[in-house]
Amino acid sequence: MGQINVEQLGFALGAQVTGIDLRQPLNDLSRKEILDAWHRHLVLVFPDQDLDANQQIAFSRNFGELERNDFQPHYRDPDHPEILLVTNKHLNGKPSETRNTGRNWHSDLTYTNRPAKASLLLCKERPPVGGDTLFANLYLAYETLSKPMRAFVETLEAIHDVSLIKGLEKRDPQKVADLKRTNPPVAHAVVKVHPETGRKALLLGQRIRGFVGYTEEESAPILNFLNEHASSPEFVYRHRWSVNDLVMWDNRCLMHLALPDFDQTKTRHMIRTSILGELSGYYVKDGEEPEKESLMQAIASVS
C-alpha cells in the first residue's frame, strides 16, 4: 500500500504528490515513490507545504548532494548557501537581481561542468496572477523527431554561455563579469542518456551560442528548428502557483521557462534548491569554434 497520492497534471508530464508532510524525515518507502513518480512524471507538485529553509535543504538532501551556489554567490541566502533566492523583492534596498530569473528557456547550471540534476522551487509569496512557469518534456522532443535527425542532433555538441542567460546585461556589472568569469563557455551532447532511465533526451536551450564546429550562423537554424520543436505545446505542463507549492524538476530530461505574466510591483518570492548533477561536458577555449573570418582565410591560402 503506498504512502502517498501522486495525481498526473499533464499529458506529456506533471504530477501532484498530496498525503505526505515533508517538515517530517521521509522513511525508505516514501522516498522510493517519490523517486518512481519523479522519473515517471518529471515534474512533481507538493501543494501546501509550509517549510522554511533549513526544512527545504533537508528534504532536498535526500536526493543527493545540494548544490552550495559558489558560482553566483551574489545571488544567494547569506544564511543558507544551498539557497537562492529568486525573487522580485528589495535586498539591500536595491531591486534583486533575480526579479527576471529563467525568462528563456533552459535547464538549470548547463553553463557549469556539473549541471544541476534535479532543481526544488518553493512558493513563498507570489503574484495575484500570473508569475506561471512552463516545462518541456526533452524525452518526447528526442523520440518524435524523425530517425535521420535523430542521428544527426547525436553528433552535435551544444556550446553553453552564462551570458545568454536573459537580462544578464540589467544586473550589476561587477557581479556579472564575476559570474562570467567563473563560469566560462562549456560544450555538452545535445543527446544524453538519462542515467536512471537509460532513455535519451535533448539538452537545449536558448542558452546555446552554437554547435561545436559549426558557424554560429550555421548553428542557429537548427538551434532553432530544435527549440522550437522542444516546446511545442504538446510536450509542455504549465504550472500556476500557489503559495507553499514545492516544484521538483528533473533538468537531466527537461527545460523550462518562468513567465513574465504578471505585474511586477507585486511580489514574487521563491527559495530553490539544486542537486548536483552527473560531471559532463568541457570548457570551450576561446578560438575553438569556426569562424567565418578564419575560414574565409584558410580558403584564400589554398586557392
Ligand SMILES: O=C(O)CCC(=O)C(=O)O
Given for the second form:
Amino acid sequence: MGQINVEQLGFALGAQVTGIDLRQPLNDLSRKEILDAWHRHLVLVFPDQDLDANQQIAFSRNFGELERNDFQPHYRDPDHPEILLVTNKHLNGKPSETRNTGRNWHSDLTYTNRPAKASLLLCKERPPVGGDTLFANLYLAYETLSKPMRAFVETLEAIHDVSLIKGLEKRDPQKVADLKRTNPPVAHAVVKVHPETGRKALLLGQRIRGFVGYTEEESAPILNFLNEHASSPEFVYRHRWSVNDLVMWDNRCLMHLALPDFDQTKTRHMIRTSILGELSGYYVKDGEEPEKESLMQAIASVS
Ligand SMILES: O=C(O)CCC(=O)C(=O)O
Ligand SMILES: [Fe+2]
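Which structure goes with the form predicted together with the ligand, now that we have seen the form predicted alone?
All chains and molecules follow, beginning with the one already shown.
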C-alpha cells in the first residue's frame, strides 16, 4: 500500500496526487512514489497545497538543485532568487513583465545551455474563467513518427532563440535587450534520451528558429510539421487551475503553453520554482545557416 494516491487525469499524460501535505518534509518512500508517478505521467497535480515561498522551495529541492533564474534576472522574486513570479499583478506600480509568460509551445529555458529539468508552478489566484495550461507529451510525439522520420529527426539540431518568446515586444525594451544579450541562440539535439526513463523524446517548440545547417525555407515546413504533430490533441493534457494547485512537470519530455484566454483585468498569480537541468547544446553564431543567395552564388561559381 503506497503513501500517496495517484489518479490519472489524461490518457497521454497528467495525474493528480493526493494524500500528502507538501508543507511537511518528504520521507524517502513518498519521494520515491512521487518520482515513479512523475516519470509515468510527466505532469503531477497536487491539489490543495497552500505553500508559502519557503515551503515551495523546500519541496522543490527534493528533486534537485534549484534554478536561481540568472538567465532572466529581471523576473525573479527579489527576496527569493529561486522564485519566478508568473503574474499579471502590478509590481512597483507597473503591470508585471511576466503576465504573458509561456504563450507559445516551449520547454523551460531551452534558449539556454542549461534547460530546466522540471518546473513547479503554484496557483495563488486565478481568473474566474480561462488561463488554462496545455502540456504535450513529447515521448509520444517521437514514438508515433514513422521509422524513416524517426531516423531523420535523430540527425537534426534545432536552434533555440530567446527572441522567439511570444510577447517580448510588450516587455520593457531594456530588459529584453539584456535577455537577448545574455542568451545567444543555442543548438540542441531534436531527439533526446531522457536520463531517468531511458525513453527518447523530441525537444521542440515555437522558440526554434530552424535547424543547424538548413536554410530557413527548408527548416520551416519540417519544424511546423513536427510542432503540429507533437501538439496533436491526443498528446495533450489541459490543466484547469484551482487555487493552491501545485503542478510539477518534466521539461525533458513535454512542452507546454499558457493560454491567454482570460480577462486580464482579473488576477492570475502563479509562483514558479525550477529544477536545474544538465548542461547541453552549444551556442551558434548568427548567420551560420546557409542562405539561398549564397547557395545560388556557389552554384553559379561552379557552373
Ligand atoms: O502560467 C502558466 O500557466 C505557465 C507559464 C509558463 O510557461 C511557465 O511558468 O513556465
Ligand atoms: Fe514555461
